[in-house]
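This document starts with one chain, in the form predicted alone, laid out as structure tokens.
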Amino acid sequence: MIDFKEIIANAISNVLQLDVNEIKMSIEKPKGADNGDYAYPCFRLAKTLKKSPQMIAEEIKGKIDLDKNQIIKVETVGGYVNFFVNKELLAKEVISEISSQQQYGSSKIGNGKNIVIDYSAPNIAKQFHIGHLRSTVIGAALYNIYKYLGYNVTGINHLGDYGTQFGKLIEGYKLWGDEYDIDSNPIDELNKIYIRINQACKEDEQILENCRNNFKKLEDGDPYCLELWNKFKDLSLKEFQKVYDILGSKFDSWNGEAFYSDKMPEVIEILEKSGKLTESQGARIIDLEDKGINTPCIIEKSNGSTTYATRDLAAIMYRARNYDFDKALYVTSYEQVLHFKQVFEVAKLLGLDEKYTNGLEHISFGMVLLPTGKMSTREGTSVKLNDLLDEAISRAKAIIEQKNPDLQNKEDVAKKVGVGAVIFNDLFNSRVKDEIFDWDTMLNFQGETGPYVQYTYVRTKSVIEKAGGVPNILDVDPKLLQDEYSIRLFKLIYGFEDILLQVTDKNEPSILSRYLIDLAKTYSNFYNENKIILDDKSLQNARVFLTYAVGQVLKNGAELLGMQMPEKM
């Protein structure tokens, strides 16, 4: 497909003798159609070229050489150069591309590049609660989108299957195991033990010390502790899989923290040789004050047991060697910002190529909040994710029963709508914002929601069915689709790949979510302003094909976010 931005950037580069890629990155989409389809701001060039932005804009306009069949007009407004593309050519390009590929918007831009995404990562023997939802769906969306753009992606579920909490669970099981039936209801029963042992630790320092010693025994291979740990893990994974099946989540690796237990000695040895590993109050630390980080990174605790940081450093070394990553993304809450600052800084001491340490990125996100405030597994105030998803499906089914009681496959549609609503709600706002869960908002079929996107897609399917199917591309005339509502749709559809590139540039799925809402709203305007089923078959064919194009992009985009699209609602 013609890359209008590339054409404009090359033409400007020939005038100013500047780097094409830098120019291309600076080209913007104007807010109003009156200002064209693309705009190049000249303000940053004023100091370098020692001219006013207006003068630079006029110079570009006067000297630029563009194919009038592609760019029909160039104007200047203040310090901007505005470009107007040939709308008929735009329509023709989109129609051609949509008809020739099912995966419209996909790319080979990532070919040869490896991306590792660490996401979801629930803690074994704890409830898979609503707080894990964000990591799971943000990570899955990024996984899908990077893959769609041609990257080789490895999705890792870095399970929380190691650490002091297992020392606590083992101690709790020793004390009260006979009181709980963990085989029939593992997560709930283990969670009760966990809450109870935490309370006991607050009241008795000796119990807390016993818990710490249990974890050290686990690290040292104590048979009893290992047997309990494996039991807790196996039971937990079976429960987690039920949630992953509902969400459609898949992973390429399930290597959790325990996988790196035999790989940590090498990390400690390398850090010892670096001369940076020092002792502090019986623990071994890396001081990072010279890097602007006031809190030291603890590598070994005073009792000799390791830390999250040690295991994350071992994971970085393993992933660099086995996946040769260009980027390694860690999708966790903003509460772990300090942890990853420390780990990424210490990773520079491991002797790895700069390619790997430069590729480490923490993709932080805000918390999911209850109306009463923050959740805590430790305090027993969390909401189980499978309960939440079941509730979403139940509420969606109730809405369907009310709006369309004769709908076939109601159970399947309710699952797609309910789960899709939860996923879309989580991905609609910027990931760094905290999210307050609101059923009425997320299941609204008229708002900026997943059900609205699904409803619009179903409407496109209904139009196509009434028209007797998708018309042959040879019967589609782009000249008949030059009204403002059609052109708005073509511009949005044309920009789909660019939207996906923006998502990966900022690791921000909400860019795609908001785009899908814009596309759905714009189609609604088109639908309301243009009659589609007509006596004029040429015009009908054109409008039905545009409807088909909208449906394809809505479906592709929603599936990249992790949603499934119903065919009827």
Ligand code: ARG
The other form holds:
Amino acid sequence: MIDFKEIIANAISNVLQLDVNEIKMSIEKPKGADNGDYAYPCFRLAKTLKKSPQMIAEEIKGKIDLDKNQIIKVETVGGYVNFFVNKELLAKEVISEISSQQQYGSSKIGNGKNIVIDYSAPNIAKQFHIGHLRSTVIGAALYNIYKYLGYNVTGINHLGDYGTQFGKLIEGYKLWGDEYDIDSNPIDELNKIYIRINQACKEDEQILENCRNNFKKLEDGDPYCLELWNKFKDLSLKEFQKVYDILGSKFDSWNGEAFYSDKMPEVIEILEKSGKLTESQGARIIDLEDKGINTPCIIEKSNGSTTYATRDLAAIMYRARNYDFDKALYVTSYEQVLHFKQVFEVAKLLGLDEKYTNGLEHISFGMVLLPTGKMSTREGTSVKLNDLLDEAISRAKAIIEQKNPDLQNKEDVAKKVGVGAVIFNDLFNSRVKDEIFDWDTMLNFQGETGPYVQYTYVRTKSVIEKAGGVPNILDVDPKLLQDEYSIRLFKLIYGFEDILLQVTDKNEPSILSRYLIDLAKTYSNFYNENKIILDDKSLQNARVFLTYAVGQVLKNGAELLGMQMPEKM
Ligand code: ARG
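Could the form predicted in complex with this ligand be given as well, to go with the form predicted alone?
Entire complex below, previous chain first.
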């Protein structure tokens, strides 16, 4: 497709003798159609050029050389130069691109770059909680979008299958194992043991000490501890898989924390050699005070066992060597901000190429607030995730039953709608915000929701069906699509790839979710303003084709977010 922004940037650069990319980056989208399609602000240049922004804008307007067939008008407003794109050409471009490309909006921009995404990562023997759902959903959306843009992506489920909690569980199991029916209801029962042993630890220092020692034994390969650990792990994974099956989650690697147990000695050795590893109250730590981080990073606890941080350091070395990553993203809640600050800082001592340490990024997100407030496994108030997803599906089913009782494949549609609603809700607000989990809001077919996006897509499908199919592109005349809403739709569709680039730039899937809502709303306006099925077949063809284009982008976009689209609902 013609890159209008690039064309404008080149022309400005010829006038100002400035770097094209810099100009391209400062080109904005003006507010309101009166100000054109692209705007170049001249304010920052005023100082260097020693002229007022208005004068610079006028000068650019006077000297700029653009193809009138592409950019039909250039105007200045204050310190801005505004550019007006030829809308017919825009429509033509979008139409031919949509019809020629299966994966509209995909790109090769990421070719040759490796991205590692560490997401989901629930903890063995604990409930897969709603924070892990958020990590799973955000991580998967980023995974899909990077891939669509041509990156080589590796998705890793860094399972929490190691750590002192296993020492606790083993102790609890030893003490009361026969009171619990672990095999038939593993996570619930293990959870009960976990809560009970935590309580016992609070009351009895000796029990806490035993727990710590159990974990040490596990690290040293004690057969009994290992056997129990394996049992907990197998049973838990079976449970987690239920959630992954509903969501359709896949991972390229399931290397969890335990995978790094034999890779930590190297880390410790390197840190020792760096001279930064110091002793503090029997533990070995890296002090990060001079890096502006007040809490030291604990590398080895006083009883000699390793930590979550040490395993993450070993994982960084392993991933650098095996995936040669350009970026390594860690998707967890903001509760782990300090952890990743520490780990990324200590990683600089590992002797890795700067490429790797610069590529580490924590993609943090807010809490999920249920009507009952924040949830924590330790207090045992968490909801079971597969129950929650099942509830989403049955609520969606009830709505469908009421709105469209004769629909075929109701089960399948309810699944797509219910799960889609949860996924979209997770991705709609900027990720740092706490998310409110409210059934009525997320399942509202007219709200800013997943079901609304799906519903709009289904509507495009039924329009096409009524028209007897997608018209041949040779029968589509862009001149007939120059009304306000058609133009808005073309502009949105044209900008799809740019939206995906923005998502990867900020690792913020909500940019895409919001875009899809914008597109769906604009299509509803178009639909209300314009009759589509008409006697005038050339007008009908044009409008049906635009409808088809909207449907394609809604589908591609929603699938990138991890949703599935029903064809009818
Ligand atoms: N299992 C951890 C938790 O539930 C998340 C792990 C995130 N990934 C990592 N490499 N630390 O909090």
